[in-house]
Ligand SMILES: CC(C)(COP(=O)(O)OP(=O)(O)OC[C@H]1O[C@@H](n2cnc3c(N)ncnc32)[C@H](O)[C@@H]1OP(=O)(O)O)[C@@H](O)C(=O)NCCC(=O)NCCS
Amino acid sequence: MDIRPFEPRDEAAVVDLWRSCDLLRPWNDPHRDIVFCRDSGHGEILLGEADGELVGGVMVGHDGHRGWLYYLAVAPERRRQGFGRRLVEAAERWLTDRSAPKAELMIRHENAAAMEFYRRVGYRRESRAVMGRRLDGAPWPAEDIPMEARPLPPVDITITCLEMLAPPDAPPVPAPLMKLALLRAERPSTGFYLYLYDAVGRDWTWVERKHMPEEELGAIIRDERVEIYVAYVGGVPAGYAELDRRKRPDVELAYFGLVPEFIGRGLGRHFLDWAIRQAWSSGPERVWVHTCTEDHPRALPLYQRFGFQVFAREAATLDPNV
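In the form predicted alone, present the structure of this sequence as a single chain.
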């Protein structure tokens, strides 16, 4: 597939492509959208051609702060050939060339197929509320009325459980060269805990404890047998580890992760090694942890590299609303 910028002669074919992909809505004029994008000076429509035919396209632009993708389309009969991924990459290059630090997009809640496609190419669902107001005087379309409580689609996942039956015998992983402190949060407030939980897990569908009643969550995190250790870098929370000793003789590494800005700086390996050794400090029979396919893609191999062995796998459905 060859990718090139839109030309005026392409307008009818592009609108037909959008129509074939069910991207058009009665309240949006596609011809006006094309003109608005190209006249703005901040956008472009990139088209993909194969065998002399238009097979896909994407509208890309920026608002001076973030980049945005719209109208990604691949002709139905040409899908599953990698064209969608290549169009997304072309749009991202367009944004990178203009120093946009981030690419975003909006997907209707019912469009689970689009969510899955973008997840596969590296995008993550964000915990943001999208709000809008029409400036053209038109009423809100019935299906487009903002609904704060609108449910997100369920996600099929695979849960992997891993265990370690003996303390690590390798030397401790040295601390990275940064101003680092590992401190236990003693009887933390639910507000502080949920801040950590969301900061670490918002990109990985950590939702269970967000929906837990405050009294129930507070009873867990303030139990003396539950230890929450926070990694601070330069005084800023960079991640946390939660050890659950309530089911002796086992210790569960219930939660572990870093705030995204601190991933890739050498902190994760040191902190995980430290947390494992802390778990073994009470002499349990085993230390165990679980992860799932919605977690960071390096989580499972990292646990295995540190000596955890898989002992169970199960399929499950994650409901982000419960």
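Numbering follows the first chain given and starts at 1. We call the rigid core whatever largest set of C-alpha positions still superposes within 1.5 Å between the two forms. Just so you know, these numbers come straight off a predicted model, no measurement behind them. What changes on going to the form predicted together with this ligand:
Annotation for residue 34: C-alpha shift of 2 angstroms or more between the two forms, rigid core superposed. Put the two forms on the same core and the Cα of residue 50 is off by 2 Å or more between the two forms. Put the two forms on the same core and the Cα of residue 255 is off by less than 2 Å between the two forms.
So that was the form predicted alone. Now I'd like the form predicted together with this ligand, please.
Since only the chain itself is given, any partners or molecules it might have are not part of what comes next.
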């Protein structure tokens, strides 16, 4: 494939290509978009040709601050041959030649294939909300439902259950040098509990308890046999461990985790070791824990290092909306 800039004779073929790639939207006039881009003085449409045919294209431009990619398209019958990657690379070269420090693009929420393509060619998803306003008086497209109003896709996960059949025999892990206090939250309010749960689990798809009826959650967290220990660093909640002693003779380490800002400061190992010893303090037959592939990737090896052994694995689907 050869890549070259757009020429006026390409217009009809380019619009056909965009149409065949489902990139046209009723509120965008593709002919106007071509003229607007090329007349701007800081945008270009790069086209890929193979065997004398138009096989792909990308619109690239910068706004004086960042570079943007639009209308990336490879003809359906020419996909998966590296053309998309080469067009993106050509657009990136166009931008670096003009000193743009960053390339960005927007992907429609339902276009999971484009997201995967961009991930493979080195792009990462950023946590920004895109806001917009029509300046031409055109109505806002009804199908543009804000992302936060859309259901999140279900996630396939593997749950691993691990157990310890005897208390640890190694010496306790010393506390890190920080102003640390480990305190039991006695009969916590659901509000405080959900704050902890979200602060620790937000990045790891901890959703189950957020959607539990308040009474049901309250009954669990205020049960005498459920112990919630909060790690405070400098008076600020930095993580929590929940021990569930309701199913004797087992104790489950039902939840354990740190708030993201406190990960990597030596607190996790000490707090986990402390929680395990606390679990063993009532003389159970076994202490067990489960973790899933959505949890922090270091959770499973950490539990194994502390003496837990895998006893079951099961596949499940996690619906983040339930």
